[in-house]
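Quick heads-up: it's one chain on its own, the form predicted alone, in C-alpha cells.
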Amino acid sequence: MSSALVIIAAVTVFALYLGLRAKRGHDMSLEQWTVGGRSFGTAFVFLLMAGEIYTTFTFLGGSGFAYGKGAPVYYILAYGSLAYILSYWMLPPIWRFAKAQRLISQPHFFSRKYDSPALGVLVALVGVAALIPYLVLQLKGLGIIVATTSYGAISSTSAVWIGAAVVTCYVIVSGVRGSAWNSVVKDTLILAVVLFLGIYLPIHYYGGLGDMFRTIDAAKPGFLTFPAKGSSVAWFQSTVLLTALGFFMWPHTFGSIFTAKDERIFRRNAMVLPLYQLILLFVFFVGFAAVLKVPGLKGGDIDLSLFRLSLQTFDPWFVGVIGGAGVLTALVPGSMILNTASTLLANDVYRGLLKRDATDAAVTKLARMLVPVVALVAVAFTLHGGETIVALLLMGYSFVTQLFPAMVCSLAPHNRATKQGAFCGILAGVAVVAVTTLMHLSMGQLFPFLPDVAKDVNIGFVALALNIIVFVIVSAVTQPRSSGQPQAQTHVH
C-alpha cells in the first residue's frame, strides 16, 4: 500500500469520526439536525459559507478551466466577491425573518413570505433539481481525486461509493453539525495545500509567476486574453452577474444562513470573505502552470491538470496530502447538500404537499431515511455522466438563480409581488433552463439576428428575463382587489 493511499484513507476515516462525534451533547431534533439549533458563531457560519468556494470545483474545475480556457477562468474569482457584497444587505433580513418564524429551509422561507404552500413545494423541487447535479459534481470530483492520487490503487467508481457511504453515515447521525466540524479541517488543509501549490509550481517550472505568464503567452498567443467570440468579455460579464445572483440561492447555502446566532455575523463575514476568495488565484496558477508541462488534455480530462502536474512533481506522500485535501473538498459540501436535499423532500415536499400535519419528529425521521436514497440517486448519475465539472455547476446555477427575483421582492417593506406571480415566474424560468440545457442551445442559436457581442451573453439570462416578465405581469393581474395592501405577509401560518 502506497503512502499516498494511507494518507487519503486516514483523512477519510478522520472525517467520518469528526462527523459522527459532532452529534455528542445534542438531541438531534429537526431544528438541530438541519440548522444546528441556530447556535453557530462567526467562525462556523464563515466556514459553512466558505464551503461554497472550496469544493472539488476548487481543485478540479478551477484549475481545469484555467488550463483549458485561459483568461475566462477569472469569472470564478469575480462572481463570489460580488455575491458577498450583496450579502452584506441581503442576509440579515433573511435571518431575522427565519429566526422569528423558526424556519429550517429555503422553501419554508418562500412559503411563509408569500403565504403559499404550493410555492414552497415548487421551490423545494427546483432546489432538489439543482442540488442533484451539484452533488454529482462533488462525487465525480471525489472519484477523479482518489483514483489519481492513489496511483490507480482505488478506482474512481470505488472512491465514489466509499465517499457516498461516509457522508451518508455522518449526515444521518449529526446533520449539519457534522458538516460544520469537518469544514474546519477542510479549510485549514486546503488553504495550506493551495497556497503552497500556487506558489511552488510556477517557481519550480518557470522561475516565477511573471516568467510563467510570459512563457505561456509566447507559446500560446492570445490564451491569456478573452477571445473575441465564445468565452468573450460579454460572456464573462453576464456569467459573473448571473452566478452572483444565484450564489446564495443554493438551498444548502441559503439554509446555512439560518444556523447563525446573530445577524452581525453576516456583515463581518461579508468584509472578510472577498479576501478569502483571493485564494482561488493560486488554484488558477496551478492550472496555468500545467498548460505547457502537461499538454494535450482535452474535454473532461482538463479537470485532471492539477493532479497530473502534482504526480510528476512530488513524492507519493505529498500527493497523498493533496489527495486528502481533495477528499474533504468533496465530503464537506457533499454532506451539506445531502442534508439539505433530504430536508427539502421531507419537510417541504412531503409535509408541504402530502401531510400538512406531520410532526417535526416524523419529518426528521423521514429526512434521515431519505439521505441514503438521495445519495444513491447521485451515485447513479455520477457513474453515467460525461459533462465537465464547470458545465455541471453552471447548469445548477441556472436553476437556482430563478429564485432570486421572488426572494428580493419578498424583502421589500411593501411587497407588491403576489404568490401567483412568484410561482409562474419561477416556473417559466426553470422551464427555459430545462429546454436550453437539454437542447444545448446558446444565445446565438436562439437569436441569430443579434450582434456578435450579444450572442455570447450567458443563455441563463433568457430564462431570468422571461421569469421577471412573467413575474411582473402575473403579479399585476393578481393584485388583491380590496385594498392596496400587499398580499405577501410575514406572520406565522
The other form holds:
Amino acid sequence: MSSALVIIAAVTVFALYLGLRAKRGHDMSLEQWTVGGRSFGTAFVFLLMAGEIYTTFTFLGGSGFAYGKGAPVYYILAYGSLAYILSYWMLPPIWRFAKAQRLISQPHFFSRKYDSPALGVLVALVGVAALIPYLVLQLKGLGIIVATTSYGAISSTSAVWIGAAVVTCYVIVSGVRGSAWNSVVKDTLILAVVLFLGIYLPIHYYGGLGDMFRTIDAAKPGFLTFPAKGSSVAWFQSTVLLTALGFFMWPHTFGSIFTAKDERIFRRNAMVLPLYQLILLFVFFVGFAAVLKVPGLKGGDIDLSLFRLSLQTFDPWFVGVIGGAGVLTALVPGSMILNTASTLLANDVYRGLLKRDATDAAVTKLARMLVPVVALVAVAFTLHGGETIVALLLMGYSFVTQLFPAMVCSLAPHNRATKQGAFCGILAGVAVVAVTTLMHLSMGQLFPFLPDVAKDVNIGFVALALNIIVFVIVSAVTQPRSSGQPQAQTHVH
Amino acid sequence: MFLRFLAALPFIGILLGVPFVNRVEPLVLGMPFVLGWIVLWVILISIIMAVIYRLDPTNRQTAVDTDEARS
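Follow the form predicted alone with the form predicted in complex with the partner chain, if you could.
Once more the chain from above appears, this time first in line as the rest of the complex follows.
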C-alpha cells in the first residue's frame, strides 16, 4: 500500500467516525436531524454556507475551468460575494419565519408562505431534480480523486461505492450534525492545501505569480481576459447576476439557514464570507499553473489538471494529503445534499402530497430510510449516467434560480402574489430551462436578430423573465377579490 | 436608504465595471488587471458589509434583545 492510499483511507475513516460521533447527546427528532435543532452558532452556519464554495466542483472544476477556458473562471469569485450582500437582508426574515413556523425544509417554507401544499410539492420536486445531479457530480469527483491519488490502486467505481456508503451511514445516524462536524475538518484541510498549492506551484514553476501570468499571456494571448465572443463580458455579467440570485435557492443551502440559533449570525457572516471566497483565487492559480506544464488535457479531462500537476510535482504522501482533502470536498457537500433530498421527499412530497396527517416521527423514519435509496440512485447515475448527467447539472442551477421571484415576494409585508401565480411562474421557468438545456439552445439561436453582445447573455434570463411575467399575470387574475374564490386560504398572512 | 446605496456599489463595480477593465496589464499583485479588479471588489464588499453592520440600527436592537434574553 502506498503512503498516499494510507492517508486517504485514514481521512475517510476519520470522516466516518466524526460523522457518527456528531450524534452524541442529541435525540434525533425531525428538527434535530434536518436543521440541528436550530442551535448552530456563527462558526457552524458559516461553514455550512461556505460549504458551497468548496465542493469537488470548485476544487476540480475551478482549477479545470481556469486550465481549459482561462478568464471566464473569474465569474466563480464574483457571484458568491454578490450573493452574500443580498444575504444580509434576505436571510434574517427567512430565518424568523422558519423559526416561528418550525420549518425544516425549503419547500416547507413555500407551502406555508403561500398556504399551498401543492406548491410545496412542486418546489420539492424541482429541488430533488436539481440535487441528484449535484450529488452525482460529487461522487464522480470522488471517484476521479481517489483513483488518481491512489495511483490506480482503488478503482473509481469502488471509490464511489465506499464514499456513498460512508455518507449514507453518517447521514442516517447524525443528520445535518454529521455534515457540520465534518465541514470543520474539510475546510481546515482544504484551506491549507489550496493556499499551499496556489502559492507554491506558481513560484516553483515560474518564479512567481506575476511571472506566471506574463508567461501565459505571452504563450496564449487573450487567455487571461474575456474574449469578444462566447464567454464574453456580457456572458460574465449575466451569469454572475443569475447565479448570485440562485445562490441561496439551493435546497441544502436554504436549509442551512434554518440551523442558525439567531439572526445576527447572517449579518455577521455577510462581512466575512466574501473574504473567505478569496481562497478560490488560489484554486485558479493552480489551474493556470497547469496550463503550460501539463498541456493537452481536453474535454472532461481538464478537471484533472490539478491532480496531474500535483502527481508530477510532489511525493506520494503529499499527493495523499491532497487526495484526502479532495475526498472531504466530496463527502461533506454530498452528505448535505443527501440529507436534504431525503427530507424533501419525506416531509414535502410524502407528507405534502400523500399523507397530510403523518407525524414528525413517521417523517423522520421515512427520511432516514430514503437516505440509502437516494444514495443508490445517485451511484447508479454516477456509474451509468454518461453525458446526460452534465446536461442535468447545467439545469440544476437554473432550476433553483426559478424559485427566487416567488421567494422574494413572499418576504414582503403585504404579498400580493398568489399561490397560483407562484406555481405557474415556477413551472413556466423550469419548463423553459429544461427545453433550452436539452436542446442546447443559446440566445443567438433563439433570437438571431439580436446584436452580438446580447447573444452571449446567459439563456437562463429567458427562463427567469418568462417566470416573472407568468407569475405577475397569474397573480393578477387570481387575486382573492376578483377571482371570487370564497376560501380565505389564498390570503397570505 | 444610504445603506442600500452602499450595498448597490459592488453590483455596479463588478457587473458594469468589468467591460472597462478587461485587460491583462498592468498586473495587480501579480494578477491580470481584470482579475485584480474583481478581487478588489470582493475585499471592498467585506469592508462595505462591515460598515453596514456597524451603522444598521437593527443590530443594536438585536444585541440588546439577546443580552436581555441571556440575563
